[in-house]
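Below you'll find only one chain, the form predicted alone, shown as structure tokens.
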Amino acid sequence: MDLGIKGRRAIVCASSKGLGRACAMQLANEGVHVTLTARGAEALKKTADEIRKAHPGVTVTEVAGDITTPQGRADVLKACPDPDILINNAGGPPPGDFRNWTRDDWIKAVDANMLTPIELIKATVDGMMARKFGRIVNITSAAVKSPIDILGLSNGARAGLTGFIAGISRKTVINNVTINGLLPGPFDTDRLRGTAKGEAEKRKIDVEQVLAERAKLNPAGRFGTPEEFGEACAFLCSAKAGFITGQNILLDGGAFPGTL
């Protein structure tokens, strides 16, 4: 299927690794010019070079920096001031017991996982509406639908973003600008393997055993692949998806047990 976005311009946040990288790769596969940003310059360059090699006709711009800071956002927007596509993504805050979190912990979580996406939307959405095309995808978490008790900082900050989007996405769609959330469950990424490694060390067992146990618990019997996440993201960004807005789409292998 031709997604109808060849030649469009995209900003993809936290795109050096994992799900952000997969989204950037798939958008480039569709002929989208991509501006990548992440804190790790080395990993970011590696991803950018891989895209350039695979798609010589696509312009790839890399901006090393922290998207959760005003300077990080300013640098990305300077590199791509008028994106047609915006993929909001940032690492989640650490787990823990809410009794131990300070106000500073909460502010940091809200800043990264709620206010940063809102600031980027604020900076780009009017241009999208004026041009009559825009696709904004917020990579959040399956915890938005099914909260995880030790991830309270993430639950709260991402739920706040979700509530904000529920309102604004109904105002932008008349100008062919959609805003949706992609909610990943367990995907085979460095982050998932990192938590599995910690559990393996604690239980004094092999990390592959922990991964196998976790995968077996999912109805699909496996973890998701970053590639299939990127493909779902690309479709939401496509010209074919203009009637989808304000939605929160779970990619979790059926783990969420609810009807709605």
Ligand code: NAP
Given for the second form:
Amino acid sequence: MDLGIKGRRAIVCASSKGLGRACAMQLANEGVHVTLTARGAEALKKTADEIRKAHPGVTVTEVAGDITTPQGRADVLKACPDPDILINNAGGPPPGDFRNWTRDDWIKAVDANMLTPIELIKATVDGMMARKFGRIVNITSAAVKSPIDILGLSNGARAGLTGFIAGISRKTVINNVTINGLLPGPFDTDRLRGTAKGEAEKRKIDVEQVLAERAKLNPAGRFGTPEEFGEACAFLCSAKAGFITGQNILLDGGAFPGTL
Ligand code: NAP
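Now that the form predicted alone has been shown, please provide the structure of the form predicted together with the ligand.
Following is the full complex, with the preceding chain placed first.
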């Protein structure tokens, strides 16, 4: 299926690895010019080169920096001031016990996982509306629907973003600008492997055993692949998806047991 977005421009935040990288790769596969961000310049360049090699027809721009800072956002917007597509993403806050979190811990989480996407939307949405095309996808988490106690910083900050989007996504769609959340369950990325490693060390067992146990718990009997995530994201960014807005779409292999 031709998604109808060839030649569009996208900012894909936090995209040297994992889910962000997969979104950038799939958008490039559709002929979208992509601007990538991550803090680590080396991995970012490697990913940018891989996308260039796989899709020589598209322009790939990499901007190294921390997307959760004003400078990081200004640099990306300078490189791509008028994106048609914005994929908001950043690392997730650390787990822990809420009794130990300080005000600064909360501010950091809210800055990264709520205010950064809001700032980027603020900087780009009016241009999208004026051009009558825009697709904004916020990568959040399955924890928005089924919170995990130790991920309280993530639950709180992402729920705040989700509430904000629920309001504005009904105001932008009149000009063909949609805003949706993509909620990853367990996907096989460095982040997931990192948390499995921590558990393996605690339990003094092999990390592969932890991964196998976790995969078995999912109704699909496996983790999602970043490619599957990127493909869903590309569809939401497509010309075909203009009637989908304000939605929070779970990609979790059926792990959330609700009817709706
Ligand atoms: P990942 O494999 O660890 O990749 C994270 C990417 O984001 C890297 O490219 C990293 O590069 C970049 N990044 C992190 N912080 C950044 C910052 N402040 N500024 C710019 N780039 C930044 O993680 P992932 O699994 O793709 O996860 C992506 C998001 O989905 C996270 O918020 C995570 O909490 C959420 N999530 C993931 C899963 C899952 O199963 N994978 C499940 C639920 C939610 P640098 O480190 O070089 O900056």
